[in-house]
Amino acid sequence: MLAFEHVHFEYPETPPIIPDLSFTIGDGDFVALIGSNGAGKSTVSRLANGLLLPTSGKVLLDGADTRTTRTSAIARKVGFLFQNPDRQICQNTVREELAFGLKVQGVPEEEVKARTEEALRDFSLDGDWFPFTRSRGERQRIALASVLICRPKMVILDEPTTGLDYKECIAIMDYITRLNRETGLTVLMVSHDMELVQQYAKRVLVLTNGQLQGDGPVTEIMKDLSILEKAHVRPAQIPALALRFGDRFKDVYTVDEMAAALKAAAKKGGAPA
């Protein structure tokens, strides 16, 4: 679905933000991109959907070079959720906001209405709301709904749960996960929240100074302290605790797995201190 081939990116008269980056993301994958502030995560996400073009190297989206592909063609395949929803909300009501992208794509009016009403239900939104009077979390839901209603093949999420409470966060991430599982939606998620990454991502890319420090299954990356330390990132709480408890807890990554492992250890009389 997405390939970076020796991508180099810099602004004029500045050091390179991305010196030489290569990786691929397959159809239907769910990948988290992590790293400290300034690592180049936002630049990578904008290169991935054609908002930025590489200085050299290639970004291939569904096999097409972003430098020679029309922006409108890219937009049909890739949805992008900005960290700040106010950067993408542009209509006076939620219903108009959800319908806007579909109308731009030339979707028939009856289908626009049907998909808009479906999205309002899925995201628990009122179509008559004026978006900018709503809470930060509600505006984030509106922005995400306006992206997913267009049914892209891939979605790029830049800190998708910023401003959401726990219940809203779980509801949205469960919805995205269901789309990933049932429709094959490819997901690239930029996040500082390691608990979120641990719970939802299948694979993790670790970035430092625009260079890839690690690329692997979330279960491996979350317990590779040498890679995480290079990126100035702490592992999620349960994997971090499992590392402290030793080899008997090497396969523990979730709360339920930790509870089961502690119970088993207690029965053997060897629960960790």
Ligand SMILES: Nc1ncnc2c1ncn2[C@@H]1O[C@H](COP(=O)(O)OP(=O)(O)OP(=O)(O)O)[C@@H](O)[C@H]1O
Given for the second form:
Amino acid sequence: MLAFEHVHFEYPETPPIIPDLSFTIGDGDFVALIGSNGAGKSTVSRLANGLLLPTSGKVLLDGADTRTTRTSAIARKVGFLFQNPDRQICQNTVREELAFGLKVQGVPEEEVKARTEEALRDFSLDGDWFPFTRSRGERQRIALASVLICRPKMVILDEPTTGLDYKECIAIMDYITRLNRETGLTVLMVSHDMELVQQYAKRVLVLTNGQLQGDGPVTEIMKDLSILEKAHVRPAQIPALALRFGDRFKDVYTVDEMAAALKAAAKKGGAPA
Amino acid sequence: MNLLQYQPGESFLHKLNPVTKLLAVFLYCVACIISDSIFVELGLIFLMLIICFFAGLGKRALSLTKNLLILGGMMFILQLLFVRTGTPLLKIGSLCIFTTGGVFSALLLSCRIIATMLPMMLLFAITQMTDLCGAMVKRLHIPYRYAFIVTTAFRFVPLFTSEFHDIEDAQKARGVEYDTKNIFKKIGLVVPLVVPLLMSSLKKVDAGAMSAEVRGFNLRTVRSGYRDYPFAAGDGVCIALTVVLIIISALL
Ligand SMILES: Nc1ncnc2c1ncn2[C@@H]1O[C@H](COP(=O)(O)OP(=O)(O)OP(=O)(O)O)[C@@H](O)[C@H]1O
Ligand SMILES: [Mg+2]
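Would you mind generating the form predicted in complex with the named molecule now that we have the form predicted on its own?
Entire complex below, previous chain first.
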């Protein structure tokens, strides 16, 4: 789906932000991109949908070079949710806002209507809301809905849940996970929240100073505390705890698994260690 | 690079009193406006570039000039087509496209635009807005709130440009075609750019007003500022020179 091939990137008049980066993301994958502030995560996600073009090297989307594809053509394939939803909301009502993306892409009127109503239901939004004065979480939900309504093959989420309460956060992530499972939506998510990453992502890319420090299944990265420390993120608590208990706890990632494992250990007698 | 952003430096231009800079720029513009000679205008542009080179702002001044040339070019074409004095120079059939008077006044106008805009825009390169604000309060005894309004307006310009770029990116990412060649389509695309910009500006202004209020904005007087911004000999020389410029351009 997405391939970075020896991508080198620098902003005008800055040292190279990304010296040499290569990775691929397959169809239907759910990838989390983590790293410290300023590591270049947003830069990578902008490179991935052609908003930025690599100084050298290639970014390929389904085999097409982003340098030779128009951004509007890329936008049909790749949805992008910015951290700040206010940058994209530009219509008077939520209904118009959702329809806007479809109209831009030339979807016929009938279908626009049908899909808008469907999305309003899916995201529990009221079509008549004035979007600008809704709460932060609701605006983020509106923005996400107007991205996903276009049915992209892939979405890039740049810190989609910062500033959202737990319920809003779960609602958004559950919806994305469902699309990922049911329709094979490819997801690239930038996040600092390891609990979220471990709960939803399948694979994790760790970025520091524009270089890939780690790349592997989420279960593996979650237990590699030295990599997580380099990325300046707080490890997810349960896997970190499981790590201290040694080998018997090596498959423990969630609260439920931890509870079960602890009970089992207690039955056998003695503390685990 | 942002063309209006402050560029730190230690040159003689930077060291002038902010009020002097403002007045000198104003006088320089007056010189440009009262002159009716293309050569004087060209001379004024050239002089400004030389001054900038000595102040270490050469690169900035050149890129500014390049940008202003585009504006100058547009004004040139407009004037060329609308001024009808003098003898016809180019005719298609019986339709006169442009005249000698048109060429002359178009050249003069576009040179004048470049000559006046250049020092104004360079003012931003050598003056920090807080200094300009402080100096206006201390030296001209303008009430702080008015000085603040003016300087804040300028300070918001670079902020808005970066916000604007981000918004453009966000809209591009959802498929709005800014690379379209169709002019009418392009005009329709203004809405998704301007509305978010307006909304975020309103929010920023609101937040800014509130934070000014809680920090005791209303209590500020002339004596609240620590820096004094005294005038120096250089300031007098600078103003005298610009006055001489006005006299020269009026006479020539
Ligand atoms: N428009 C720009 N011009 C110049 N430098 C930039 C620009 N945008 C970002 N940078 C620089 O690029 C580096 C990487 O920025 P980026 O936004 O990709 O980091 P990030 O990993 O997304 O950080 P965060 O976690 O804070 O969002 C930073 O050092 C930043 O200063
Ligand atoms: Mg970022």
